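Shown here is one chain on its own, the form predicted alone, set out as structure tokens.
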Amino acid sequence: MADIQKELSYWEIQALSGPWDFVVVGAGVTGLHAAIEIKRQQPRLQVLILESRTLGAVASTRNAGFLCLGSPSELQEDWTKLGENGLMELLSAKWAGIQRTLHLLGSKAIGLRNVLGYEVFARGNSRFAQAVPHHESVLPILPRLNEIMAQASNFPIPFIPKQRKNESIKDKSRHTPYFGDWKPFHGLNPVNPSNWGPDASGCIPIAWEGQVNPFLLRESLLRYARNLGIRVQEGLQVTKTGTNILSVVPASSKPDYKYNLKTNLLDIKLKSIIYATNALTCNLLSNLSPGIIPQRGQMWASAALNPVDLARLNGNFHADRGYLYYRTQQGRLLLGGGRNQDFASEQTDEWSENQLISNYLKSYSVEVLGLPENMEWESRWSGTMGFTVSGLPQCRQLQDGEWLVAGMNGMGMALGPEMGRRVACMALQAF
């Protein structure tokens, strides 16, 4: 206790040790949103947020900003992998987190704007091409991918807030059919299409996607789970004792707690914990089985664009399997992706320059894009995203009171807050 004292007071020892009825480790989009659900169904519960960040998160407020359903041929090899009934499973999962976040926190306060989305191809025989479904042959599907998309937007919602049930908010994604025809780009650009680069080829419209302000997002939702009376600490990393992060506290000393848990600051004391860490769950349940595999997404920022390209490339852009996408704010490109390019070095938690994604990515904005050589690039970053094997989110018990939510597969602004409810919902019912 002498070392502890010596780094807080006594007042936040008080404050933080507890005992909490939740603790929730990982301070992300769906960390937060479990948070807010147990607090709206059980308000007496004393629910803790823990984050080792003091500023942001590792992908919550590190990516492009999409709201989003996924392209059509990102789907396609979903579809693949899941199945119909999977895919659907997956697609209403989204639907239901992006309407979470719509009617929880409203568009103004997370800088909404209803776009619309188009998945560029690249010429066949282009180095962009290359393993990558041509528009050729994700044109069969869209008929049916178009239906299943209408079908998984029509689920319930399952959580509305009281206070935004009146509220009218665009509801701009259930327009069909969802994914367009198939359009050259002159389609797109009939004044002058030679604008595009030489690699591309042409487009599949998407009716409607979202842009949003991801620190802003992160921000709101921070204040609405203290506005609920959710404490949130950012500083405080947990550490484990050996393979062990909690230790059990023996029944017969009756406490009204089961677990302790050590950070690098002090003990805490809980009933049932829930790790919400994605990217970084491999650190902390290094022997969790099957376990959540972290890959780095790289991100790049143009300078001022002229206003010829700005109005071209207005929107949400995917291309190649979603690995890459792409969209204007401020007057600005922001472009990132390409850890396919090479999935060994970019599979860590590191934030660091792949000089070879950056590469690829220059050069994709210049043969594909259309974009100048000499193009000047303001500022560069990385996120971290966590994956499945399976390609959907575990979201499940590991032990008594240990709950896991995490492998959003790149698609947490969408997942995270459903996957979130869900979780405290299971939490919940077990407690």
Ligand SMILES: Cc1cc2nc3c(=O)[nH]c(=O)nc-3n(C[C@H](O)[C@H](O)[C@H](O)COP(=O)(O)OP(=O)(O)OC[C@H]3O[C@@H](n4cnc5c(N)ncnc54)[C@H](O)[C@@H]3O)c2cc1C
Contents of the next structure:
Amino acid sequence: MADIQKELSYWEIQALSGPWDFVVVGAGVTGLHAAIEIKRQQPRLQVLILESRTLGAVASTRNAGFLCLGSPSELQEDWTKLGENGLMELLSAKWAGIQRTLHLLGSKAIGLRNVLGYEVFARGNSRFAQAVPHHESVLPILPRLNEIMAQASNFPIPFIPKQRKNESIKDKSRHTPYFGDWKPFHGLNPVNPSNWGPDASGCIPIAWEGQVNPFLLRESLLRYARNLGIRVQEGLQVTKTGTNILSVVPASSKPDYKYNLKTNLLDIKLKSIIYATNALTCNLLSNLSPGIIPQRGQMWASAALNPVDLARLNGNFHADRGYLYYRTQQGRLLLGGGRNQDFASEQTDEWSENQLISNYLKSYSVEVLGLPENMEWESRWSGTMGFTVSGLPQCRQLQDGEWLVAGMNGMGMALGPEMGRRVACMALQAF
Ligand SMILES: Cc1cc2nc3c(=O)[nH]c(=O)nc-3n(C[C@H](O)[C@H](O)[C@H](O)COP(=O)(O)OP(=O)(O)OC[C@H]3O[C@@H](n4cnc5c(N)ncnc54)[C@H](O)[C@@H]3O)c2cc1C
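If the one shown is the form predicted alone, what is the structure of the form predicted in complex with the ligand?
Zooming out: every chain and molecule, the one shown earlier first.
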């Protein structure tokens, strides 16, 4: 027995060392949904989730809390990259993921607010309009985008929802994604001019989006998982021995498990493993070229807004192909994004501040949002997202008994539940 294992008690080792049918690495939304799906389908299987962080997750408790399909200019870019079928596939996965969250957890437990979404555009000559110069380039595709979204949200939901009383089922009628007509901010009413900043041009409204509290959402997923009999262990980090993560146990010696897994505190016996490690996948699986690129996302929380601005900024706001996002929470503005201003520096899993991006976000709040220059900012934080070159998440078998689900491309609150479900179905079929 390795020395380090002596630090753990007999009870701790007995509870954790297995053998386990499935180990899921990563207790973000994706890993939790993967584990939940395994246990829902096969309640007798023994499932363990390992999470290296003792507080929260790398992205799932550090995001903006939008449940959405994406803004018009973001989907325009996805369409160009993926083609119409690829876009449809992506949207239907996001939609299924949102519905899964609502059906499994209900709206109260996740702090859901049904809100309108908006994509805000800057004036053509503004520095905030570099990427999408004019709303007019987006408006012509809205009718077709609306048809694609309607089709994508009409696919049957690929799991059997647990029947809940009232709330989520009743709310469902409101959840119809739809992009509305262009609304200019200025010049509509000269007596009562808009409070938006001089660089703001107007917006495209989005019929429904969800606003959630990501911490509560993950907490209720943890509760759901534990209620099903899944063991979730925080503070255990999966490590490598050389280039490998698993070591194979000769079948003749131990028929009830196939692999040994090393963690920072003890070895674990298992039959099958799912890596739901998102941005940190490359650190762990570098030898398998998983193709996940880490990207930092930074957010600022303001001090309390005045009531007029608070009312004006009610909803989920997107800009610049999804690179900028903001909403209010408890009277404050949460403003984040801007990683496209400095991609190279943001390809990191460090959580330090990028001053250039902070300055960009603060200028945006003045020049586009029309907020006071001397507005106080109370706090700042970052999280790390996992991106793929294709723009689609990875959900696949790596080798015998090993599965990967990662690369939610900054949309994991919607995609993670569905991708977690899919990887669980694939892994169960091969089990
Ligand atoms: C600032 C910001 C804003 C965002 N806003 C939104 C939004 O509004 N809407 C939306 O849909 N998405 C948003 N996202 C993206 C979303 O948060 C992610 O896509 C989603 O949380 C990914 O979930 P996940 O479970 O795949 O990954 P994570 O939440 O990162 O979970 C993976 C977990 O694996 C663990 N792990 C990794 N390696 C190991 C190891 N070796 N051993 C043990 N554990 C390990 C990590 O500690 C981590 O907690 C945002 C992200 C950020 C950073």
